[in-house]
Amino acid sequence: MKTTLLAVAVALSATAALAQSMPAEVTEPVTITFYNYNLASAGNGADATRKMIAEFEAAHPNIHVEGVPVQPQDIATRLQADIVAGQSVDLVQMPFAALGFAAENLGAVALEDIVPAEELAGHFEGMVPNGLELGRLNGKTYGLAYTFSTPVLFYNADLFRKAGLDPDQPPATWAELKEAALKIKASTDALPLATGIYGPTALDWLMQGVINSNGGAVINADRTEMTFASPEAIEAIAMLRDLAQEGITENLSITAQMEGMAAGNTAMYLQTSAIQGYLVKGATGNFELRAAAMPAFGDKPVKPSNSGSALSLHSTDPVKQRAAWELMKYLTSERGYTIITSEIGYLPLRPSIVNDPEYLGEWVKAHPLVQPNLAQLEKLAPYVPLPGPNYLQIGISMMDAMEMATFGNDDNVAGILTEAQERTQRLMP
């Protein structure tokens, strides 16, 4: 009797010890899940992600990766539902806006707590420091920076020529953009400009870049006050309203925007560089697709916001933790970023591979399209997540008001924004 009890106790303590440290390698077959939003998209990224998973599995025969496609705006909800249902959630492509929530409520594991310090430091070597910083909360890495994109002004060089514009001189400011757009409107049937600023999937990430570029911000630095009715923000929205009133841009769904640009019916498209792969496919053999940096307000510096995701690890089983960490290492390796940048359009967070002929060197030369995106990597202003339990309501209310001020019938931009700012301020924690 005593011996049995002892045996049980030993067995229990052994499991307890195992639960604390991750094995150095995976020796038995294991299946991990990878919740991924690129897999959920139509053209942009699904194929490349599948390719990376296949390459990884070939190199790690013991690890089987089950990709779970989820729309980015549904990730937090879906994880919550799956965790409650007892599904195994191992690795997640987590949008930065949801990372805090994931760490506090969805059991994201800090890498410092499970990965040996040396191994972690070795992997971080060569990655963009600002990028890594975005995944840290209270000094610990809950998300490993994964896919980053910046807003890029894609344009159709053929339509530019048709309108008598020089495709080598794309508009650098909003004023130049309006001028070019009016010419395009006068001489072609195309929609001069589409933007991804509004829409359920965008929330405020692109808007933050627009307002930051005019010297404003949607929220103050210590995230206690909403500031999107400041004069700079009002000026930025009034500029967008002017474009809408001139018939230069329309309030289109993201599908309509993407299809219009890819079909050659739209001249300019301000949108995340992550759709580059999709647009290149549409443009091939159809028209010449080019890209420029996000437009500036006069001579103020452009501050493109980054949209993006980190990889967060949610396994509690040490073997699965190791398997998921191996996948994280592969996805953020030189090889991983070569696929991510060349086939999807996200930024390479290991900048050294850009000029390395073994990785992106040749591809970048052949595809100058990616240059504005790469150039913007230095100017990135990190996306500021909205605070508190009502963060989504705040974001949605703010974007609703801005959309109304841009496309609605009421000319009183300042009034709409001021009213919404007061209202959302009351929802702040």
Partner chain sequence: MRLGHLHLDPTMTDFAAEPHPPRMLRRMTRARRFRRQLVPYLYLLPAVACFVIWIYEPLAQAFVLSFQQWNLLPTAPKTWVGLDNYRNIFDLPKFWQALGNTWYYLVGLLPLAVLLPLVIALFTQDLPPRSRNLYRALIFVPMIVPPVVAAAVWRWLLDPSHGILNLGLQGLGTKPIGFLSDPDLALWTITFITGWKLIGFATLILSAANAAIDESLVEAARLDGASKWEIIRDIRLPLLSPTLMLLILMVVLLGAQWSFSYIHVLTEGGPLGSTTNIYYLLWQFGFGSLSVGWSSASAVILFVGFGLLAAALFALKAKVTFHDD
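Positions refer to the first chain, counted from 1. In this text, all values refer to a predicted model and were calculated from it rather than measured experimentally. The term rigid core refers to the maximal set of C-alpha atoms that superpose within 1.5 Å between the two forms. Compared with the form predicted on its own:
- Two rigid parts make up the chain, and between these two forms the smaller of them rotates against the larger by 17 degrees on C-alpha superposition.
The form predicted on its own, contrasted with the form predicted together with the partner chain above:
Coming up is the bare chain, nothing alongside it.
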């Protein structure tokens, strides 16, 4: 890893030395690369991305966008290899988990360093402040929130009624959730609760929201110390363990969780709102699907974290920087977020379009499940990327320990988390 990072640093230094001021516009034909994980998927994500690229190119005839499909877990590795090989890396759909690494090791450019201040402020106007914070590190913007969402509690209103519960009063706290889940368990054959907290692709985004909502954090504010064995974090994991011990939730794969909810065999599912389309398709004609906010710990404020990605600019060529910035502006414009929300399922960073009939107004009326997700924008506690070249190893080790503390045979939640915290701290830069 150190050898690879050194090679990346040398490659970036060589190209950065040639960089000049970004021009005000693109006046000659130029091609930029767009590393994008939605293009690597099947269905709505890829289709909507191709649609946005086509619209952008039609409006900017001098700019050609070469889409590069890459799976999200492979983006950092792919960028390292391509930078060392001297290939053009211009714009990237960067998973939030990798944004810190991208800024510190892969040449992500702070927008404040290349975009004129007045132009940058003009584009930021009307964006949700909490959303803008998602891409900021050390006071600068290394990424613009692109496809992101918060966790919502999807629930099967028919199963609520069968258990004698009022579907108009979904659980607002974890204690209320447990009470409702026990009634569902006693009166139906359904799994009371599935969560997207654990699983091979879950990493720690949802867990950050759970622990934040109990007054804790998995890492301190300056990203130097792991803190997921604090009393607040231990209490949060102990709550999840209690749900598992009661048979309310099980350690299922993400695929099994989604399929169970879509088939009507699960009563509640805490997961990213981005799966709404999949669940709606399964529920249509079979059961009534609803959505509520992420549960709170008593009267403590809910602080949901976010999943998804930011757009990070990596080009050192001034003309390509302008072209990539123009694409960033389109993708995070009113039109861009309209497509992202209505055709992929993520949140718009511009609240003014939610009720505007020119953009999302009619779609939101027809899709009320998006409302809890929109409401949580104001409560959003931005995902904190884990630092250094070992960020993935740190996250996986931490989540493995939390999964063991939740579903394992050892009741010593504090001991499991403390040992894991000490181990992951040694992997910190």
